[in-house]
Structure formats: C-alpha cells, structure tokens
Amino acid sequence: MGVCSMSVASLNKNEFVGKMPDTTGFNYFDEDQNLLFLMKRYLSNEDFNRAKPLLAELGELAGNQLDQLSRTADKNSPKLHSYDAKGNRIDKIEFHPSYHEMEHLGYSKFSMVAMSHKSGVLGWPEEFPYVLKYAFWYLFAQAEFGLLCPMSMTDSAARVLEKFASEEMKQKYLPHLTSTDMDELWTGAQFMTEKQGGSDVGANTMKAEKVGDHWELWGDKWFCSNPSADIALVLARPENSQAGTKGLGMFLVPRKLEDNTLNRYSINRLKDKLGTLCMASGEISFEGAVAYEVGDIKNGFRQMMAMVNSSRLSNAVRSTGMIRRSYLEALEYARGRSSFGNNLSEFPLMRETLFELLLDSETTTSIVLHTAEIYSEADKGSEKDQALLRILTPLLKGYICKRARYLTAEAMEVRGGNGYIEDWVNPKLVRDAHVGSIWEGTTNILALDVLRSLTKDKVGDIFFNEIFVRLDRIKNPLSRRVGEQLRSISGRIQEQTKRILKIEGLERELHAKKLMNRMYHIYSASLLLEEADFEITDQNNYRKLFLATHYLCRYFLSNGFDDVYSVDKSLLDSFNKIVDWEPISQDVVNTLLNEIELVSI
C-alpha cells in the first residue's frame, strides 16, 4: 500500500525530502475504500464474495502490469500499411505488441465484453450484472482508456444485434463478438459519422444500392474507431429514401467476405489525435462494399442511437476511472513529497484541492453504477427505469465526461512541474480525457438531447420524483437536515426547469447547459445523501454525510458573497479522516449544518 494509505503524523518528514511517489504498484481495487462500499450495497453477500477476489485481481494488474503496458502502447501508435510487397491493396493496420497483450486481458482474461451477454464468464452463473461490468470498467480505465473504445463498441454492436438483427445474423455474429478465445473473438465498430455531417448525422450522404441479397454501399466515413474491426455498423442511405435521419438504415459491414478477400472499402489513413494514441482511428471509402440491413431499414438512426446510448454510459465510466486514477496520483504525491518544510498535503489549499478531487471522484463513481444498475432495470422491462436511463444517460455523459478534463488537469498541476512531463502519467490522463466529451456527442449535443428528453419523453416529473421519493426514506435526524436543504433546492430547480420547458423557440437552448449541471448536481446529491444515511446505520460514521453537506455548499449554497463559515475550518481539521476512511463524529456534521442553516437559500 502507498503513502495515501497512511495517516501523515506517522511519518517523518525527513522521507519525504527529495521523493517523486506515484501510485506504481498499487492495487486499485484495494485502494478505493467507496468502490468496496458500493458493492457492499449493490450486491447480495454472496455475489459480492464471489466479486471480490475478481475485483481486486483486475485491481492489482491495473497497478502494475496493465498501466506499463498502456504506457508502452501510448508511445507506439498504430501504423497503417497499404500495400503490400507486391502492390496489392492489404490496409493492415499494426498495433504494438503491448496493444495486443492488453486486448487478451480485457477479452480474454477478463472477458469483460462477454460478461453481460453470456453466462458462465469467469465462473459467474448467470450473465453479470451491470453494475458488476461497470466496476470492472471503472478499474481498468485507471489504467487504459484508449482500448476500452473498440471494447466498448464490440460490446454495443453485440447489444444492438441482440435487440434487432435477424435469428440468422445472430448466430452467425454474436458467438465471435462475445467469445474470450482471442482466435475466434471478432472486434466491432460504428461508422456513423461523415465530412458533411459531424455531430449533424441527418445530413448523411452515403448511399446504399440493394444488389440481390445484399446491399452495397457508396461514399465515405470520416471518423471511423477502431476501423480494423471485424464487423462495422454504418448508417446509409438507401435509394429513394426520404431526407434527415429517418432515411437512414442500419447496416452490418463485414471486414473480409465470404471468399476471405477483403471487403470492398479502404482505410485511407489514420488520424493524428492527441489522445487515445495507442487505439486506430481512421478514415474510410466505400467503394461497392457488401453490407447487409439490420432490423428494420426505416429505423437506422434509432438503432444506431441504441448503440450510441450504450456508449454514452461507458464514456461515463471511463471518465469516471481516470477521475479516481488522477484523485490518487494527486494524493500519493502530496503526501509523500515535502515542499517548504512541510508536507504539501498540510497546506490549506492543497487539502482543498484534495478534496475536490476526492468529492468528484466518490460522486461520478456512486452516479454511473447507481445508473448501472438502472440500466438493468431498464432492461427487464421497467417502463420507470427506461424513463430514467433516456435522461441519466447525457447527464451523465455530459457532465462527467467534461468534468474529467478539469480534474486531470487539477491533478496534474499537484504534480507541478513533473506532471507535464510524458514520463509521468499525467499527460496522458489529460490528453484521453479531453475526447471523452467529443465522442458520442459533444456537451452541447449531450444538453440538448436531456432538454429533449423531457419536452418529447416527458421524462422530467420521474427524474424529480425519484429524488423526492428518495429524500423521504432518509432516517437520521442530520440525514434529513440536509436533506431539506436538498428537498428546496430541487424543487426551485424543478420549477425552473418547468419555466425553461415554456420557453418558445431557439431562446430555450440557452438554458440547456446550465441546466443539465444542475439536474446532475441535485440526483448525484441525492445519492451522496442515501448513502450517507446507510452509513450512519451500519457505521455510525458521519463520513458520507460530511461529503453530501459539502457537495450541498460547493454547488448550491455559496453564491461567491457568503461570509467564512465552519465548512471551510471543518475540511482542514477533517481532511485526514475524510481520505482514510475513518470515522467522522456527528458533532462534526452538526456544527456544519448549524452554519450552512444560516445561509439563505
């Protein structure tokens, strides 16, 4: 274990002259005291012991083995070969050796696409649940981003067939976009988006030509992910079929035919990016190539947006690992590296920044497996929990996904100086998550998409009544204090929404951003605040309960104007327990609240 899992006093600060600790050769799983907590809650006993050595084996390798590999890889890009020797057209794609040892583990070793769609994955009786999946995705993405991409993508395709492709195209696809033998494993992708078009996928030009029992398809991709993969969907537009994006149909693009030659389409290069360097991303023609049409050829675009959702949500997650990877870089150097005489996590503003870093990353973590596990309720058929995953779903995406860039920069700056450097892991935490708010909708697209969720899906009076119906099955007296506090500000922000939704014309989507932070801020206070009652419980710690006042103030209840109040005094004399889990008393909560009771709101 690391300097983060010691208490500062115990260490003389003589070791910390002249150190440059990382968080190399820690055990991810081990460290992340509020991942254990969560799947305490969200799993039954024996799922959760049978989880655990799991967890903390995936852990371990994200902390060594998995994170030098993702290293290696990130400094060796993907190199496309055209031709080969003799001219022919190849379009083969080289990967490091160091790519392929991380796709056996995410694959194979931990089969981490097959886990939802199969039973019998690493020994687990029935197909895992989502919030189990999630976590292993959280852990891996501390490690590596990039590869989680295309993972993610074979995972969507598989999910996409599964709901709308026909009994024959499934049981030729789905046994090699789920197996975890790498020689039969087929990898998937989605094309979607073209030159003309970006974020705007109605203004799509591709054409697509039925020819016997097969179609073919015409023009060109300009964003293409993983564009090696074996199985590609890409919308296209058939002959004759209307404009914008209900003209669009669903097709299954194979790599190579039936003959084993090629398919008919190029990659004509790959893209410079700045980050997810170790992951192909290119362009694409095609020129006649097969394809064959997925579920119903009118309903393309919302088939593709089925696949799209699904991503969205592991954007999330991955976001959200590399939220706690930068956490606790930040925290493994501050308190191991010493600067004018002190230790640097003694000083008040780096306890603060501390603490930002800690609060966002216990906060995105509890909201993406919370909507994890929505999502499997969703699935079976809750009309309820499909209402919450359409709007949970861009809230997500677009808050924690832009979040993430501030908060691998924050990180990075604890480091000073070393962490611009590309020996250190910084850079690259900063360079991966900048695409995480690009890719499968830009922040704008992904507020106004939760606008439209609530005036076409009217799904606003269930978003706000799960918080409300939440609020009232908190018992603790203190609980309930704030949870007040919550109960107010959610119900002006719900009227407010109201106001924004009358709103005519384009002069709503000036709101949209602002408010979609909002309705993000008040489910995942919410959540804070539920867990914080189940703690008191089981614990009698006041911990969660300290988190959920504070997120409350940073939020909500300072406006820039407030007078100093206990809140900022009680993070300093709080600050060590906070980090190593140890218990907060009531009294400490007590006085915050007697002071934030005096703020108006």
Ligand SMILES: Cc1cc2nc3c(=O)[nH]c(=O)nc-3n(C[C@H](O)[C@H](O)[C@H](O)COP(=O)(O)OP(=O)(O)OC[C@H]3O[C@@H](n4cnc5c(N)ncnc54)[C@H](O)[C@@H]3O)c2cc1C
Second form
Amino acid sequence: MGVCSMSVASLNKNEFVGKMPDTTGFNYFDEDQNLLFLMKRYLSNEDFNRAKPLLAELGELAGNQLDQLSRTADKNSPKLHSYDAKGNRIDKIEFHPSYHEMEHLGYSKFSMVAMSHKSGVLGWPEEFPYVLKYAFWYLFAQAEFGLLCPMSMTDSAARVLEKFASEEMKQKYLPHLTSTDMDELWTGAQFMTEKQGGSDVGANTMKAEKVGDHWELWGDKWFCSNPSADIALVLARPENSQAGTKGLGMFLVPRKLEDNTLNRYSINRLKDKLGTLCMASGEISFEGAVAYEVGDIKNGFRQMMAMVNSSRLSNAVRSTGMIRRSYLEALEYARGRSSFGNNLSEFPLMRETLFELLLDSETTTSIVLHTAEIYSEADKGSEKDQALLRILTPLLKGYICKRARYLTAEAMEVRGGNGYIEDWVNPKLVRDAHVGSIWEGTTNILALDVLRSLTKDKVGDIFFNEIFVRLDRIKNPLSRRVGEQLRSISGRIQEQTKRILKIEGLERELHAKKLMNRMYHIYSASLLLEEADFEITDQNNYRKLFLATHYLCRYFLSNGFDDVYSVDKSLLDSFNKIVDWEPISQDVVNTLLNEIELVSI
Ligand SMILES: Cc1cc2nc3c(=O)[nH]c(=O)nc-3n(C[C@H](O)[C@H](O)[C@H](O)COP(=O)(O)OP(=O)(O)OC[C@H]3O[C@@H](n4cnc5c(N)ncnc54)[C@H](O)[C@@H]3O)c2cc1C
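Having displayed the form predicted alone, please output the structure of the form predicted in complex with this ligand.
The complete assembly is shown below, putting the previous chain first.
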C-alpha cells in the first residue's frame, strides 16, 4: 500500500521534502476501492469470490513486472527486416523480448482473449462475463496499452468469425485465435485504412479478384497495426461491385500459405509513431495476396463494423485504465511530496486537480463496466440492450478516449518537471492516450455515429427512457433531490436532441460533438446516482452521492458564470475522506445540495 491509504495529517511533513514517489510495487487491484465496489455490485457472490484472487494477481503484476516490461518495450520499438542475408524477401518484424513476455502474460497466463470465447479458461466454468473481462483489460492497461491493440484485434477477429464465417473457416481459425498456448496462438489484425482516408472507408480502392476457390487482393493499405499478424481481416472491392461501403467485401488473409511460404503481400515500412511504441504499425502492399471471403461478400463493411465496434469499446476500457493509472500516480506523488512547507495534497488547487482525476476515473470505470453488462445482455438477444449498446459504444469511445488525453496530461503536470521526463510513466501515458481518439474512428466520426444511431437506428427514446427509469428507482430522499435535477436536465437534452434531428443537411452535424458529450454526461450522472443510492442503502455512506452531486455541478450547472463553485468548499473539507473511501455523512451532501439549489434556481 502506498501513501494513498495513510492519513497525511498525522505524518511529519518534513519527511516529504525532496521525495519523488511513484506507484512502483503497488497492487493496482488492492488500491482500487472503486473497482472492488463495482465488482461486488455486478458479480454474484460466488463469481466475485472466484474472480478476486485473479484480479489481485493481475493487479500485482500490473504494478510490478508488467509495468517494468512495458517501460522496456516502450524504449525498444520493433524493427522490420525486409530481406535475409541472401536477399530473399522475409518481412520479419523483430520485437524486443519484453514484448514477447507481455504477450505471454496477456494471451496465455491471463488468457485475456480466450476468456470470452470459451469456457474453462482460468478455471472459470463458462465464458467470462464481459464485466469481468473488462476489469482484466482495465487493470492490464494501467501498465501496458500498446499490446492491447493486437490483443483486441485478435479478440474481435474471433468474434467476427464466430458471427459470420462458414463452419469450415471457424474450425480452422478459431481454435488458434483463442488459444492460450503461445505455440498454437495465431494473432489477428484488421486492415481497412488506405491513403485516401480512414474515416471515409467507402473510398477504399483495394481490389479483390476471384481465382478458383479463393480471391487475390491487389492494392495498398496505409495503416496496419500488427502487420505480421497470422491472419488479417481486410476490406477490398470485388470486381464490378458498387461504389461506397456497400461494394466492400471482407476477406481473411493468412500470413502464410498452405505450403508455409509467405502470402503475397509486403510490409513496406513501419510507422514512426508518437506512442504505442512497443507495438508495430506498418504500411502494406498486397500483390495478389491469397484471401478467403468471410460471410456475405456483399456485407463486408457491416461485418467489419462488428469488429470495429467491439474494438471501440475495448478502446474506451483501455483509456479508462490509463485515466486510473494517471490518477493513482498523481495522488501518490501529491501525497508523498511537499512544497512551501506543506504537503502538496493539502493545497486547494492540487485538491481540485486530484478530485477532477478521481471523479473522471470513477465515472469512466462505472460506465464502461455498466456497458459491459449491456454487451452481455445484447449478446443474449435483448433488443433493448442492443439498442443501448448501439449508442453507448460511440458515446464511450468518443468521450472517454478524448478525455484521456487531457487527464493523462493533468497527471503529468502534478508530477511537475519529473512528469515530462521519460524516466517516469507519465510521458508514455500521454503519448499512448493520444491515439485512442484517432484510431477506430476519430472523435468527429464517433460524434457523427452518435447522430446516425439516433436518425437511422432511432435509439434515442430507449436511451432517454433508460435514464428516466433509472431515476425512478432512486429511493433515498437526498438522492432523489439530485435525481430531480438530473430528470429536468435529461428532459432538456432530449428536447435538444429532437430539435437537432429536425435540422436538415450538414448544419445538423454542427451539434453532433456537443450532443455526444451531453448524452455521455447525463447517462454517466444517472449511473453515479444509482450507485450512490445503492451505497447509502448498503453502507449508509453518502460518498458516491457527493461525487454524483459534484458531477452534476461540473458538467451541467457550472458552465460559464460559475455560481456553484463560488460558494462550495466541500472539496477542501471532505477531500481525504473521499480519496480514502471513508464514510461521508448525509449532512455534507445536504449542505452542498442546499447551496446548489440556492444558486441554480
Ligand atoms: C497508430 C495507428 C495505428 C492504426 N492502425 C490501424 C489498423 O490497424 N487498421 C486500420 O484499418 N487503420 C489503422 N489506423 C488508421 C486509423 O483508423 C485512421 O487514421 C483514422 O480512422 C483516421 O483516418 P485518416 O488518418 O485517414 O484521417 P482522415 O479520415 O483523413 O481524417 C482527417 C481528419 O478529418 C476529420 N474528418 C473526416 N471526415 C470528417 C467529417 N465527415 N466531419 C468532420 N470531420 C471529419 C477526422 O476527424 C480527422 O480529424 C491506425 C492509425 C494510427 C495512428
């Protein structure tokens, strides 16, 4: 345990002078009261008891060995060897041994790809529930982000094949994609983006020619992560197919042919990236590469979106992990260092920063785990949950991945000059966090997808109804006061949404990002409130209600002219209790609410 759990006031402040603490050696699960709270909430007692030692083992690894491996791999990027000594084309990518060790931990020891595809993994009787799977990915991402891209693509490639591929294809590839034996494992990739645009996939020109029982692909892909994957799912255009996304087919392209020679595509070079430095991303030319159609050849784009949506959610989970790591690093540093004769964490402005990190960390964790539950129900066939998943996926990817950029940078600043130095984890977090809002669709593209979910798939009513029903369930009188504010704001956002949807043409898009953010916040606030109500009933603790009230202020009542925060000092008084998960009394929240209601009339 770090300084996090100690009472700072009781320690001699001099002992913090010149200290530069970090979270090395922490168990990221044991430190995470919020994750514990949510796991208990979502899992049955039996599942929780079975999951806890696994999570604790991963938490220990993430704060120790995995973190060290990640830092080493980050400093030793993969190298492309195009030719062997005799001039034969080999396109071999050499990874640092630390990367391979991390692969072993992710794919094999913790079976993080296999876990949602088959039963019996890590002794779990069925397939892992998504909520637990995401908890694993969240913990892993606190130490390592880059490798989770190939792991996520392997995971979602398996999902796509399960959904759309022929029995023969499933039997051939699925056992390898979901293997926990490194000698048997085949990793996956997804190649869509071409030079003319990753957002406008319909502009893809790569050609597919039918040759006997297979296809041959011709053309270039401009961004290919995990370019040496054993199989890639690739979008290409069969001859005479129509223009746009409707004319794209999905193809499975094996790295090696049946005779064990390399398939006919070349990795031209690796990208010189800002982040995800341990993992390779490259450019590939397909020169008649052997390919096999997946599912319905006329439905390639729609099938690929199943893969992309699963990766989009995974991206939100990973960003949430990086946000949590950023918060923990910032807290540890601020509580273990002093300035001007005082502990850093006792300064009001530092408390404000740390609280912002905490609030977003807990909220993002709540909403990704909630969405994991929705995912499970949607997979079981619930139409309501399928509709919710349709809109929550772009909301989470769009908002959380963008927010991670800001929060990782805030945590960097908490560490002062050290935060900018590569000896510490912060630069890696900032670099890695930046790609989350670019790949798998940029923020703008996600905002437009939110609009599409409302116009084309018409999920708006289900979304708002879910919030209203949740607010109806709130029992505690104080929670209900927050609930009434949220109800009124939800109603206003619903009306705004209807007005926006009536706007014709491009003008409608002007509102998409603001709408995405508002919808994200109102849904998150209602979730926080529901958790608060549960915590009050269960433990007579008003801590989560304190957070929900602050969330309401921060995102809905304090824009522009800031009346609420000009009167509130609850953060100063309650900071240590909030951080240490100590009980918050009803009176604290009552006072805060009185102030809010006074100024927000
Ligand atoms: C490290 C890395 C790894 C990657 N790995 C892969 C991979 O494995 N497979 C793969 O297929 N792709 C991969 N990509 C590509 C990535 O998905 C694309 O870069 C991304 O989708 C954006 O496409 P683009 O770069 O062509 O930008 P563009 O599509 O040209 O977009 C440029 C800008 O215009 C904006 N824009 C575009 N259209 C609109 C619009 N209608 N309204 C408003 N704004 C708009 C975008 O938001 C963006 O800001 C990777 C990218 C990176 C950085």
